[in-house]
Every structure is written in C-alpha cells, then in structure tokens.
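First, one chain by itself in structure tokens, the form predicted on its own.
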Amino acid sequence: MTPAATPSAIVVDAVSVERNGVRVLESVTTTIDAHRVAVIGANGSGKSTFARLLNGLIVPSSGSVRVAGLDPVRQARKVRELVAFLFTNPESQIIMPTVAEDVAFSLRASGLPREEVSRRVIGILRHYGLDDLADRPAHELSGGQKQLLALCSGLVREPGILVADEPTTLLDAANTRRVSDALIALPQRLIVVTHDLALAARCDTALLFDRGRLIAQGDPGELIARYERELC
C-alpha cells in the first residue's frame, strides 16, 4: 500500500510504457511524498523510464502521472518549471561556451531583470564552488565540475523537484562523493536513479524496480539488501 497523497506528492497510477512494441514499464502505481527518494534496480529494469515520466520526457502508454497535481503531458510547461532533470552525462546539458553563460541560459525565458539573472548565476556558482571558473570554457572542466555545472543550470531556476538519472555513474570516487553530498543537501525534493547504493542508502525512501515493474517501496537499507540478495 502506498502512502496517502498530499498536494505536493508525486502520484503514479497504473502507468505502463510501451516502446517499439515492448513493455518497458508495467502497471506502476506509487505515491512519492518523501524528500529524498532513491530509485534502484538492475539495468533495463525501467528506472530511467520511470524518472522521465516525471517531467514529461516520456509519455505513458496508459495510466496517469501527477506531479504536485500537475499532468506532465498536458501541463508540460508548468511541470518543467517545477521539475529540473539531471542526466548521467553532463555534456548533454551543457550548451553555452562558458560556465556562467551556461547557467544564465537556463533563465533565458524567465523574464527576470539582467541584474537578478546575474545575482542568481553568481550565487549558485559560489554555492557549488564554481565561481572562480565562471569565465572558463565549459568543455575544459573536469567530469565532476561539469556535473556540478549541470546541477547549477538546473537549480538556478529554483525548481521544487530535482530528478537525477545516474548522476554519479561517470565520476571517480572523489567526485562521486562531492556530487552525492550536493544532492543529499538539496532543499528540493530529490528523485535519484542510481546504481550507487551508498547514495541510495542516504535517501529517505527507495523504489525497487525489476523487469519493468515496481516490486517494492520503503526503507532504503531493507530494499538495498533485498536487491543485493535477489536481483544482483
């Protein structure tokens, strides 16, 4: 049984996703109301498909998704203002030549005054230790710095939710810890798809997927143990 929904909850009701004639998600139903949520499971279990439902990157074949009461398909613009998405490879999100320009690009349609854009950009770069790199070409950053830049570009819009899809997969141990610490400290609700079980263990709750189905939801320690025992 899933917990009762609050107005800020993410509610997924009987969602299936079919791609090229193959069911990649099958009848997923859940309510997410925790602050930090880990999504775990083997490769191909449906984790990333599930994550992409939450901001409309993937459309359900059947069933419904509501994010704080919003439909990611019919209210896509509002949902994407609410939900930021962090991809595995930050190169797919870095668009502009320099660090500061890339963060500012996220605010291009905000209508904010130039002074406010500058304030936000400088503030978030300082918060994540990238302010000294503001004028550096983005492609010259290390892998960890690029992932933090992608995080800054998502968070500068001040969303309420961050969905992160395998954000530490391409990082070394030191940068994995740095990015993990940054994610866990977020005031925003965090939904993190991850094979990093140490990161998953630091979340408040976990979802365990297997072969396109959500098979368990609950305490991260218990679900990690089940995953390692039954599915690895």
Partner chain sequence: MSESRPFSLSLSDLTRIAVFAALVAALGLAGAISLFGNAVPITLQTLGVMLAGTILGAWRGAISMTVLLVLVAVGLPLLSGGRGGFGVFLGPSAGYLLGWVAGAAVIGLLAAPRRGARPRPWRVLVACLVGGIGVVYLIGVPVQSLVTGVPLGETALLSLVFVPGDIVKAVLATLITVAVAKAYPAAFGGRRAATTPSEPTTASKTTA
Given for the second form:
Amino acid sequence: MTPAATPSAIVVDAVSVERNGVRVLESVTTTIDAHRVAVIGANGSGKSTFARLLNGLIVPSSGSVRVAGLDPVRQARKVRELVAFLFTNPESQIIMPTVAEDVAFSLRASGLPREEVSRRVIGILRHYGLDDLADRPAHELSGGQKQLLALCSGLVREPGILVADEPTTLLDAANTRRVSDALIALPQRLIVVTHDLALAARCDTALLFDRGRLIAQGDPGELIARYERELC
Amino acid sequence: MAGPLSLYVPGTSPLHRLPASVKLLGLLIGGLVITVPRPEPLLLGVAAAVLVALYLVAGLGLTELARQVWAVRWIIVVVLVGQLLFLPWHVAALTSIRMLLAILLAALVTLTTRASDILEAIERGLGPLRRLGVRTERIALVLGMAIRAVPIVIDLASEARDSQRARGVGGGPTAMVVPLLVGALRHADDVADALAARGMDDDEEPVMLEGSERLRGASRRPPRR
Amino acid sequence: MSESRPFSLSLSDLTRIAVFAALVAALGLAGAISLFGNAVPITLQTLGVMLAGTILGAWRGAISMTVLLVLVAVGLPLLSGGRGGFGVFLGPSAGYLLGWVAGAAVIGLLAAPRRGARPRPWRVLVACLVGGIGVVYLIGVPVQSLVTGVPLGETALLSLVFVPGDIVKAVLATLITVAVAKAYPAAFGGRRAATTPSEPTTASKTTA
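Alongside the form predicted on its own that was just displayed, please also present the structure of the form predicted together with the partner chain.
Shown next: the complete complex, the earlier chain at its head.
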C-alpha cells in the first residue's frame, strides 16, 4: 500500500499562533510530504496547536496553512472531509451512545443509503476487531477499544490524512501497542503528535518542537536522540 | 437485561412488536380515558382489568405488574396521606387508584419499547417541522449525545467526590459540584471540537443567519479589535 | 458577541445542552429523600436545574431540561431514585418536572440578560429564588392538585415543606455559579478561548 491516495503535501508557511497574548507557535514553516510523520516535543511546545492548525480547529494569527492546496479555515468543510482527527481522550470524541451508532454518525451527511452506511460501519468495525461490540454502549468498552472506535469513526469517511494528537497517552502498554500498530498500518498519510518515542521511531520522518518553534525536521531516530539529549 | 440505562424488558409479544408510534398514541388515548373523567369505580375497574390483561399479553406477568406497583408504593402512600388530610376517604382512594393505573399504563409502554425506537418515532413525528426550518436531525443528535454523556458525567462526579475525599475537604455539595461542573463544561467543549473534526460545521445550520465567516473559523480565536 | 437569536446554536452550545441534561440526571443519583406528607422527593436535581439556568442561560438551559425530560419520557431512568418512563408525567410531580424547563429559562433571563456577562451573586440568587422556586412551584402545585384531587390551597400548603430545602439549594447554586465563573471563565463566554485540551500547561486550575 502506498500513500498514492493521499493528495499532495501539507504546506505551513510562517505560521504564528497567539492566544490570550501568549505566543504558542512562533513562525513555523514546513512542508510535509512523507507518509508517516511524528511530531515530538515537550508539553507546551506547540505540538497540539500545530496539529489543530491542520483541520482548522485553531486559526493562525499570521501566516498560512495549506492542506492539499486547501485552506483549513476558509474551506473547513472540505478540509475536514480530507483530514480525520484522533484526539487524546476517546471519551470526548465518541459522540453517540452505541458503537455502531457512533461510526454511522460520521456518515450522516454522506447521502449514502441506509444499507450502504451499515455495510461500511460493520466493515470498518470488523477490520479493527470491534464488530462483535457493534450494538454495545460505548461506555462499556475498554480504553483501547474506545480509541480504536474513535479511529473507526474517523476512517469510515475515507479521509486522505489522519492527524492524531497523543492518541496513546491515556492507554496501557497493550492498548498502546494495538493503537500504534493500527496507526502505522494505515494507508493514509499519518501525522501523529506523541510522547511515545517508540511510536515516533516507527514513522518515516519527524518534526521536533521546542517552546513554540519547529527546531528540526528529519529522520525520527536522529530527532528522538536530539530530543532526549537536549530537551529532556 | 438491557443494561442499567434502560427500563426496557426484551420480549417478542404482540405489544413488543407494535410500532412505537402506535403505542404512544394508545398511551395518549388510554391516559385520557383514565384521567379525564371523574374517577368512578366502574370505569377504574374496567381499566384495571384491561391493564392486567395487557401485562399478561406482553408476557410481563403479574410479577412485573407487582414490581411496578411496588416501585411507586411511596408515591401512592404519600399522596394518599396528603389526600386523607383534606378529602373524603373514598374520593382519596379512587383518585390514588386512578393515578396508579395511569402510571402502570405508561410503564407498560416503557417496558415493551426500546428507547431508541421511541426516539426514532419522535424524530419522524417531528418531520413536518423541517419545513419550518427546524433541523430535526440536530434534535436527534443532542438526544444521542445526552445519553452518551450520562455515564461520563457519572464518572466525573465520582472522580470529583473521590478527590474531595482524598484532599480531606469537608463534604459540602459545593466542593463536589464545582469540579464536576468544570469537568463537564470542559468535556462539552472537547466534544464540540470532536464534532467539528468529524465534519460538523457551526454553519451547517441554515437558520443561522450570523456571519458564517466568523462562526466557521473563529470559534477559538480570541476577540480582536 | 450579541447572540439573542434563540436558534443560533453553535456546536459547543449543542454539546453543553447535552452534557447539562446528563449532569442533572447524574445529580439525581446522589439520592432522594421523600418527606412525609408530600409526594415529591427532595433531590440535588433541582440544584442542577438552577445551574443549567445560571450557566447555560435562558434558551440553552430550557432546551437542556427539555432534552432531559424527553429522555425520561422515552424510558430512561434518569430521575432521582431511578425513576423514568411516561409514568412520571402522569404522577404528582409532573408539573414540577415541566416547571424545570420554564424555571431554567426564567433563571437564565434574570441571572444574565446578556450572554458573556460575568454573573453577579445577588442577581443569580434572585434568579434562582424566582425561577428555581417560584416558577417551578407555580406550575408544579396546580398540576399536583389536579393529579391528586387535593384542592389547590391545601396542595400549596403541603408543598411548603420543600421551600426551606429549595432556598438552601438556591444559595448553593449561587455559590457554585460564582465559583465556576472563576474556575472556568469560558463557561460564561460561550466558547473557551485558549485551552488546548491535551496540554496540561494551559488547562485551567480548579479552585474549589
């Protein structure tokens, strides 16, 4: 599988973000064209803000963001069709009461016939081993299952890009492994903000943030080493 | 069992299979027949007989009927005591029986109908409002989100209680409810982000006439002058 | 921001409406006490109704309480003591439940006529007393009288038992509202402005 389905690059040009008088991102410029990209850095370094720029959840104070040529703020709807987002806490991104309902919710505006919706829902749940739980209340799932459900609900819309913000932070070791494996296996372009350096190491390239600045971009192994040496 | 968050008792009786909308209509008519006329022994006797028959048809049996009566025993007792202070005893008794019958009839619908089926019936019933510009699917969305939020808020509440105990703070409700509320509000705002990320726009709503430019992108932008 | 139009609900409005409906349900689990001589149990749920009005405002508070009542009606056991189903709307407390919707609306109107305004304690207290007690009883008592057959005046007399408890709840609701305004200022600004959920550095501290 290749990232051929993913349209062209993400281009971030001189983006700064200011919130309540505090600069949380300082003049970030980068082009992302790799399949799997890790975003690493300490708490408060601006990683999560960077991730949220990519689907318009955060608006740049200056500079521009283009995702496959689209502006995430002005063309929010199109960008959010293209970019799925996985948050840290699955609890707040599972919206409907039961597993299947939550995945189906993502397709509510798709105009697909009912049978096609449930076919896709069951298909993706089966792929991630959740099909037996389809009619169960979401709150009965384990943490790892919830995060996989959130992933299903994002992927069922067949996005070209997945942005994940610390998707394994709240999970135990076994579930971290399951979710990481699922992310790394995606055919989509993956941008994953993470403190889990093992997950970062499995990516093709990495971005290293420090105090609101993008200070390096390149091979994950080298950047992880630098992060541990200089910033920990 | 259908889980703690439901009063539905699974079954395959004719009452279970009846469409939710028919049962709701039946409840409306039955409720009116029982509660509107003056409470007469004959009417209430017939109603009681029909009710017992319906519980049997639904396969719920007399045990479930007894359980339902038992569940509202305090309400009945307490109402009866209040009535006896002010009303002749036979009027008090008939009014209490009337109320009990109405509650049992409503319980019959609740016991034989899935909550999701009733919600669907409501959504369909609201369909005509679409023409007036009401987005009925948003109503369904909010109802679904509320059901989903109940166990989460319960977790937040027990967390708030535990941390209050752990800090050894006194047990006033304020000390528990404030962190609970803050947690609930933060959760609500996180869910709003997740909704946006899943392609739901602030301006998806055509009845929103405010500048969509501002609402679409600027939800997180601090006001600028 | 002037948001007087009732149906210009943003996504965070929708989620807050849903979460507050759940919150009032959760407060019901704290338990109910039935007082002798009356059929309406005392619960923390009415505290939640007051908070829905003070924090969400009139429209959102009223919609939120409607959502809760719809869920109760369809058979979810979300009222104190695990009560639910259509039956509760045919029982003696039906009017008080409907009063929650109107009560939350009146509280919202009196407590914060303008959205985004910081709550002032005395206003909030008056709002909770008028909306959370006055309005709720105004609807609750006549309906209770209808259902039980006890004349209006006597029903009102019986319901007086609950007024002291409700006054305590109005005071609590005021204290809590003011505390929440400090702990999570975005509660009254509509949308939080500057927190990134997963970055603890920006998470607001709870000062309970």
